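In C-alpha cells, one chain follows: the form predicted on its own.
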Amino acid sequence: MLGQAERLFELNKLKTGPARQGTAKVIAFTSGKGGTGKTFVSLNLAYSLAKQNKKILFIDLDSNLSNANIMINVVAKKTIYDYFTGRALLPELVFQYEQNLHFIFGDSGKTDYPKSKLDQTEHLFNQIHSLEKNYDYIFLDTGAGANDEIISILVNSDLSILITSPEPTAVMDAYVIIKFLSNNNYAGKKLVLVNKCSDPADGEATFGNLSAAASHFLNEKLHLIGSLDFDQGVGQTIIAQELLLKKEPGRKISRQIIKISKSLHEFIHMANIHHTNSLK
C-alpha cells in the first residue's frame, strides 16, 4: 500500500497526464429522483456490453447509498470510501466480476465521509481516465437527485444516460437534470432511457414529452436510446441479487436490454467517427 504522500504524489502526476482523445468512453448514469431502476438498467446493459467482448468498468458513484455490489451478491473489500479518504487509489479498488466486467465499489453508512467531495472530482475524473486505455466503457452510476456532487460528475462525463419512466414526477426531475446540465454548459451528449413502460409507444410518448419541453426551454436536442417494459420479474432477480440477464437471457425484457446496449455502442461507434473527422 502506498503512503499518504506517496499517494499525493501520484494524483499530481495523473493530473498532469496526457491530453485525453475526445472519444466518448466514460458514461455517466442519472435519474434526479430514486425508484427508475437505474442501477438495474446500468448493470445489465454493462453485462450486456461485456457480452458482446466489450471490456467494461463499472464505478458505483452513489458513495454513501451504494447498492450495485449487493444487487449482484458480491462483499467488497474495499470501496470508493477507500479513494475519498486517502487509503487507496483508485486502480487498486477494481474487482473483476467477469473477464470482462469490472468494478469499483461504492459503500453505505459510513459516519466519516467527507462532507463534499467537489473538490476531488478533478482528481477522481484523472484516475478514472487513466483506466481508460484498459476499458471499451467505463459506466459511472451516481446517485439520485441533483446535488452539486452529481451534476460535477456529469459534467465530467463523456456522455449522460437519463434513466426515466412515464411517471410524471421522473419526467420533471429528469428535465431538472437536464436544466442543470445546459446552465454549466454541458458538451457532452444526452441520451433518454424509459423504463417501466407499458408498452413502446409508452417510452415514445414519455420521451417525446421530455425532449419537447427541453428543446422548447432549453434548446437541448435528447437522444432516445430506447424503452423497457414493466416487469414483475425484475424485482424477483433483484432480491435474488442476480443479474436479469444472467439468469433469464431469453426474457422480453433481457432482449430489450440487450438491443439497446448495441444501439448504445452503434451510437458512441457514430459519434467518435464524427468527431474524429471533424478535427481532420
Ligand SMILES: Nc1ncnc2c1ncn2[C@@H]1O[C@H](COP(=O)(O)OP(=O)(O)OP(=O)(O)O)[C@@H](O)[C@H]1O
Second form
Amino acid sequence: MLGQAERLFELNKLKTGPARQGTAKVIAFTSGKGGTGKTFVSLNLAYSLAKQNKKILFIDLDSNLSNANIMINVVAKKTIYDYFTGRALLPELVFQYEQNLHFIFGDSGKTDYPKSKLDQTEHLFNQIHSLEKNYDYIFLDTGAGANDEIISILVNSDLSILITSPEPTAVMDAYVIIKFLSNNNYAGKKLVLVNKCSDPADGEATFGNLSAAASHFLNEKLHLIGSLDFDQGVGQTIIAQELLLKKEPGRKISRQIIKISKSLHEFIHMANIHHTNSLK
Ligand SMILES: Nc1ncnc2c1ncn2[C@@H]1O[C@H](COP(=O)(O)OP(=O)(O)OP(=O)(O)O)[C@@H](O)[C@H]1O
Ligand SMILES: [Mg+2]
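So the form predicted on its own is up there; where is the form predicted together with the named molecule?
Now the full complex is given, and it begins with the chain already shown.
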C-alpha cells in the first residue's frame, strides 16, 4: 500500500507516461443527451464480452452521478472519488465482480468532489494505461453532456461509442459530440449504437440521418455497430438491480447485445485500432 505522501507525489506527476505496453483497447461510451442507455448498454456489453473470455475493466467516469454499482447491486468501498481527491491510485480501486469483469466504481453526491478534473486527465490516462496489460478492453462510462471533461476523456480513448436513441433530440446531441471530437482532431473511430428502437429499420434510419449529417457537414465517417429494441424488461431489471444479460440471456434484447459485443470485437480486429499513444 502506498502512503499518502507517495500518492500525492504520483498525482502531482503530470508528465507524459511511457509508451503503452498493453494490448487493451480503451473504449468510451458517450451520448450527449442523458438517459439514452449508456450505462445499461456498456454494462451488458462488458458482461457479454467477459462471458466470451475477454478480460474487461469497467470504469465509471460519470463524475459524482455514478450509478453502475447501483445497477449491479454492489456497495463500493473505494471509488474513483478516492483517486480524484488524492487518497488512492487507480489500481487500488479495482473491484473483481467476476473473474473476467472488474470495476472501478464512481461516487455520488460528494460535496467536496473536485469541480474540474481536467488537469488530472493526463495522469488519469497514464493510470488507465498502467492497468491495460491485464485486460482486453477497458470501458469508460461517461456522463451526459459535452463539457470539456467528457470531451477530454473521449479524445484520449482509442474508440468512442455514441449511444443514441431515435429521438431527434438525442440524434442532435450525438451530432454535437461528433462535432466537438472533429474540432479536437480526434483520431479514434466513432461507432454508433442506436438504443430503444421500435424495430431494426428504426435503428438504420436513425443512423442514416446522423451519418449523413456527420459526413456532409463535418466530413466525419461513422460506423453503425448495431441497434437494440426498446424493451420494458430493461427497466424491470434495473429496478431489481440485476444485469439483464445475466438474468435473461435468451431474451431478444440479450441476443441483440451478444451480437453487438461480437461485432465490436470483430470490428476492432478488422479495423486494426491503434492505441492513442500521445495524450491530447
Ligand atoms: N433498450 C432499452 N429499452 C427500454 N428501456 C431502456 C433501454 N435502455 C435503457 N433503458 C432505460 O433508460 C433509462 C436510462 O438508462 P441509463 O441509465 O443506462 O442511461 P444513461 O445514458 O447511462 O443515463 P445518464 O445520461 O443519466 O448516465 C433507464 O431507466 C433504463 O431502464
Ligand atoms: Mg449513465
